[in-house]
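For reference, the chain that follows is the form predicted alone, supplied as structure tokens.
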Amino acid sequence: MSDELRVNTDMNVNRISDEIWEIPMSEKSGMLVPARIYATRNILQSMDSGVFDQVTNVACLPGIRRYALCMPDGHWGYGFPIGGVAAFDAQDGIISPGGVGYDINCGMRLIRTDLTLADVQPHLERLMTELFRKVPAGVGASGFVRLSREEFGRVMTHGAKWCVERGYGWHRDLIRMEEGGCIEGVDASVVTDHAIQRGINQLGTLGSGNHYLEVQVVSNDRIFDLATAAALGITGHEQIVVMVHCGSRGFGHQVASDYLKVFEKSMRRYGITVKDQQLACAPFRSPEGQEYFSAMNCAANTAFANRQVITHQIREAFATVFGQSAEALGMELVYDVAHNIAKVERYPEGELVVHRKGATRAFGRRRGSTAVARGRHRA
């Protein structure tokens, strides 16, 4: 570590480039791979000590490949640092709720409009009142969608597709969502009754904490890639867009809680030790690992459905206030992407279980190439 670099850790942090910093395996007993942090010098120096401790704890987990990673917005979290990414061998590695987070498939959704700030400003107070009325927020908030347990099972299985088939959105919305808004191959039977009770009435609700629904303005000087922005329907000129940040609510939280307890017991059976109990895990191919993976995907699909119902309600609010249909207002979905999830992905190294916590999947410039992650909102 150079004399000029002062970070909140006693570990050696080596400069790989101006934006990549590496903690070698020699810095903590049990590290199987180096830990890498993506950050400028100033960002690195502002990170709390928990980031360095947690990312090196992740580097000790069985089956990890190449590096334990932390993105530029990394900060202390539960288990993994928020902004943490790690890939584990799908045959010999583990899966850990601490690498996904309690709010499974917490994610971001952006909706464009053809409206401008000048159009909206005279109606802003009424619009915000209507949005607040249609999209409940806060701890324990319930939505307008009433479901039987059987129907909630279909939500877990089909995600946003369930919503669109029932009129809560447009079929073309699905192509703008990660996984088309539905992760396949789930088994709702591995979800506990307690989790179902917590989630069954929460579709279309925002939650609390750092979750939000914001009406935003796109200024010309904030568009850095005009061609890409135009392809996504973002034109600037004080264009109005709506951003939503939320996830699977109490349902996902309970799924994580349930399986952390399962994993704390099963680790002894599989001979796994971890540096931090918040990293409780199980072999991915074990019965416990597969059950959590399926339950996590049930919660991920429910989060896609939650954001889809919220989108329907946002469109209805705008239509009410401006006296035009959502289609006439140009309220197209730009994207929906998860930043708390574990996914099986194929790389040159083989099948990997990639955990992303507060980070999103990103695609490289070359067609067909895939980068592991980009920094994302803190969740």
Given for the second form:
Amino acid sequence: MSDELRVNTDMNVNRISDEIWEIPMSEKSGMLVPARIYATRNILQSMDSGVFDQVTNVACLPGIRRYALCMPDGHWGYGFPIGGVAAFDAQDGIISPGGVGYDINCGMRLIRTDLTLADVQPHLERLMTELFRKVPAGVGASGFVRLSREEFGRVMTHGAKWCVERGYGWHRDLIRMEEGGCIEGVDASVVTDHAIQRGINQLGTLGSGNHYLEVQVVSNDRIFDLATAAALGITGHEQIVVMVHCGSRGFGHQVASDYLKVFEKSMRRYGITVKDQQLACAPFRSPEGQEYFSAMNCAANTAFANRQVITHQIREAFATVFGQSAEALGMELVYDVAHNIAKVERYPEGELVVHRKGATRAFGRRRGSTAVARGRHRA
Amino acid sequence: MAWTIRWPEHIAMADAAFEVDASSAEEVVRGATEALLQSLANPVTVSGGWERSIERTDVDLSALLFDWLSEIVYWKDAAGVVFREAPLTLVHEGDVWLLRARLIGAPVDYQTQELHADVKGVTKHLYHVSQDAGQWKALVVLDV
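Just the form predicted alone so far, so send over the form predicted together with the partner chain.
All chains and molecules follow, beginning with the one already shown.
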């Protein structure tokens, strides 16, 4: 068997460890830091060429710190690879919609139940029909929540909190979400009318593409850490759980598109050049950068709200089909986490604007007031 | 119809892409418009009733087409409609391209329309409009 590394790039890819690979700065003109890919040898060799090109493009962006990173599931994306992570200095670095993704705060949430496959199987068709009825998907889907512009403004600023206040969820749901389902201190006035018009009727809708609502079964042989799983309410024995993958829908896309346009123009003024149009960016501290950050957070809050309204509808569907309340069915939220977002985080290096695209944060237990710590379930 | 549309599957894994070849700038815009309408729904299953007249100008045809396609996606969400057709004219006056179009469609109806993907937007990934030896080409990647 040959030990020769066969990757989809002409660039040198050096082994740092069995799971970390590095493309040195010498491999592309303009790289300010090396690029690092977390992958086994087999995974690395199966990555598409876009990953290597895109992660090294990210390494050229102003203010990047330490490395441009790509996670093991990295694949070609718009601007950043999906699975791309990069941190930029909050004082002299940039913010880029390409590092967040068009679907701002696209994320996953998992809802547990006390039901088993045996409980659900006889009612599956009715349950699916009810879920399809209550959670619209596909082209032109609009949700049951009808909002005035003023009220939609509150969704943008209060996220999932707005939902719980309106009865679309339980207060304890909020502690099981990244940021408690609400990024505070956002300014909704920076969101364009176009974005609002696209988003105002979409609360509680899934969209299409790779977004989904799945009723899943947890088998015992798929639980790798019984104690942790139990603490999260996952007990196995053919347990039924519901997973949701969606984000800020057309609203978030419009926010990203609006600010890509703004940044394409302002980059000249700031003397920034990028390797790919979809890496258009602005200095984080610039007026344009701050406005995008606020608009992005409005979209992130709207995505938290979207998944919360969907959760409410899922609970209603189950309650209707099984003739018991969602509480009685044990339909607790396990966790909700974003995988398309930029956040300001404090590290030993200082304040950094961490872009995660198709990647989630998972801090260790010593990291105090983090989303993971706040959302952690107790046994 | 003086354009051809291809749907390369290798370009955008979870999304959609189309390439248009046409004999003129106007036809390449018509072809790209048709491809986008088809991405959303089968146009022949969509009745009329909803209509917008849209006019756009730009010195850059590539930017003009991008904005026009983005506007179609915008109306899909803002008005909750899909489209039957979008008759248009494109003229080049001096340095400026002028697009005049009518966007014709109907509110989304799951019972009567053959609905396709819920396109979120037009992307700039690999996006280009070009002319070579009298033949026009456009490549568009849609985020779904």
